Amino acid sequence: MRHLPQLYRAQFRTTFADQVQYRGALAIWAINLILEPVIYLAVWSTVAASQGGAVDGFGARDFAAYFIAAMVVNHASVTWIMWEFEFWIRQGTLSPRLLRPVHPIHQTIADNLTFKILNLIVVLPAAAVLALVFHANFTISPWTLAAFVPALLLAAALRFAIEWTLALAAFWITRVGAINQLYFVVFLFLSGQMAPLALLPSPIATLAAWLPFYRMLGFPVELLLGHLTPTEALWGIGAQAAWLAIFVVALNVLWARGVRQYSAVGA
């Protein structure tokens, strides 16, 4: 553990150099990240206009604030380990990682953080421009901003833990593309990425509030925009911490069992 700071510094430098080599890929990701909320915003703004200017209290400016904030939160929490881990198993590249004196998760943490920091150079100015263009109605208060910081960090940690845990299914079934697709479809609907939870049918919204998906995106967004009370904020942060603890334990248990029966498949 005492060598982890040096490990992270070295991995940050390596990942930074690697990311800079693939500037085109970074640009494509940034464009995709920006286009997605713009599409949702255009759709819901059109729906609001057809309903007399608002849908359940959400006007065009409210939708703009929601989806711009969701864009930033999604960037801060996104991971790709569910796709990458399958490649490690099938190509046998997990084997040399297991020979290293530290858990492979540390490499992915460093890679993930470096990628996000680099893309913030594009994401934050893009968010500011979109807010001006669409006249976003940001109603941020000091307490919501202060509560948003731990909520965002917990959302990122929770999503990382959940997707690392699900990625470990590759130890047993090798090809997990179908599981990944199912997960991301459920995430799209129940996290608040496609629409605020308030616009979903009541049974689905209630289900989403109890599952971890909403805690990874919709909750920090609604908290930042002042849609929640202080009590709801505390409850939500507690739910994030509880889900995180559950998946950290699950990750460790599944990792220990998976490594024991692991064998590289090869190309």
The other form holds:
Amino acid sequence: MRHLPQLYRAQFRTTFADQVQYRGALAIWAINLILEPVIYLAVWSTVAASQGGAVDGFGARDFAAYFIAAMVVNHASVTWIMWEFEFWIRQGTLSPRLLRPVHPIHQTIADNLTFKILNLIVVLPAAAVLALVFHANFTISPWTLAAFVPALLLAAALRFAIEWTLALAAFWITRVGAINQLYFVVFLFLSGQMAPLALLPSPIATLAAWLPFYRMLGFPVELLLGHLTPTEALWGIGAQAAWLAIFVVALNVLWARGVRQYSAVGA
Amino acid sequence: MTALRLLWLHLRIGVMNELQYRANFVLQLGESAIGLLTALLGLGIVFAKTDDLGGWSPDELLVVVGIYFLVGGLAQMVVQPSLQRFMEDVRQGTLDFTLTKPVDAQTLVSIRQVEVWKLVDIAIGIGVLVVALVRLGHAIGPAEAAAFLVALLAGAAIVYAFLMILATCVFWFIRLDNILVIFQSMYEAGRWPITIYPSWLRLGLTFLVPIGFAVTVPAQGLVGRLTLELLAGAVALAVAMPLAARWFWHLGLRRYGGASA
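Switch from the form predicted alone, shown above, to the form predicted together with the partner chain and output its structure.
Starting with the chain above, the whole complex follows.
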């Protein structure tokens, strides 16, 4: 445990060098990052225009604020462990990682954090430009901004724990592509990525409020933009913490079982 | 003709290869079904709030979804995997084996690798189109059908030429692993008619990355909202871009050093 800070520093340097080298991949990632919110923003602004300027209280400028904030929150919480872990298992490169004296999760945390911090250089200017272009209506009060910080951190931690847990499916199933895809579809609709929850048909919106997806994206966004009351905000942060606890336990249990039955490819 | 015969040949090889891995068919079926479900749910959520999206009715957007699957399936079945393999060949120097074959090398690198199970996407695209047409029923006359077919062929030619030009850049850069992914990720925007996007994005999706011509324009043709000028423009581009791709290919080929160089 004493050596963990050292390990994190080393991983920071590796990821940094990696990112600087593959600038092409970075450009593609940036196109994706910006295109997605613009697509849904355009769709919902068109809907708002056809309904006389607003749907369910959202005008074009509110949609702009929502989807731009969602882009930033998504960047802060994104992970790619579900593909990476499958690759580790299929290529057998998990084996050397298991031999190290620390849990492989530390390396992925450091890698993930470095990527996110580094790419804020792209994300924040992109958000600012989009906010100007679409005249986003950001009305943020001090308390929502203050409450947003823990909500954002919990959202990132929760998504990391959930996607790490799902990634462990690769211990038992060799091709997890279909599971990943299914997860991302559910995420798309229930997290608020495709539309604010208020616009979904009410049974789906109710379901979404009880599941963890909304806590990873839509909740911090709506908290920041002042759509929630202080009670709802507190309740939501509590839900985030509860889900996080559940998935940390699940992750530990499944990891212990998975490692026991893991037989390296080629061994 | 030779091109079609070669394509047929590679299609058969692809089928024979893939029949060894029949589980992949089930996986592809699952993936395509989820993709279709996503598209339909998205439409459902949007049209629960409005009856028309920038002038497009729900059934007309179904046409867009159908063409999105059809064109995407075609590109992912033949063109993208073939060009991906071509780029790998340039990097490794193994393009030599292709260049020495007694057929046109550009044709060969464009159709050599076939992902057979993407037929599922093409079938889904056609199925969705048929459903949309039945629901639109009365509105489709011979003029619309003709405009649709011409626009679809033009769109396919434009997309092919665009991907070919992107891939040909590999002669200069050698390592361009992800360049075709740019198209893939921007193609997502084609799920919706590009007429709803802000003008800068619409222009980008028309001239920079020709997704508008691939999906929206054929859909406009089918629902009878395609102007003659736009159709003529699409056809002109469908002639000009493959010619440009051809020229660029020859330019690039001259830089190719081969495996032992």
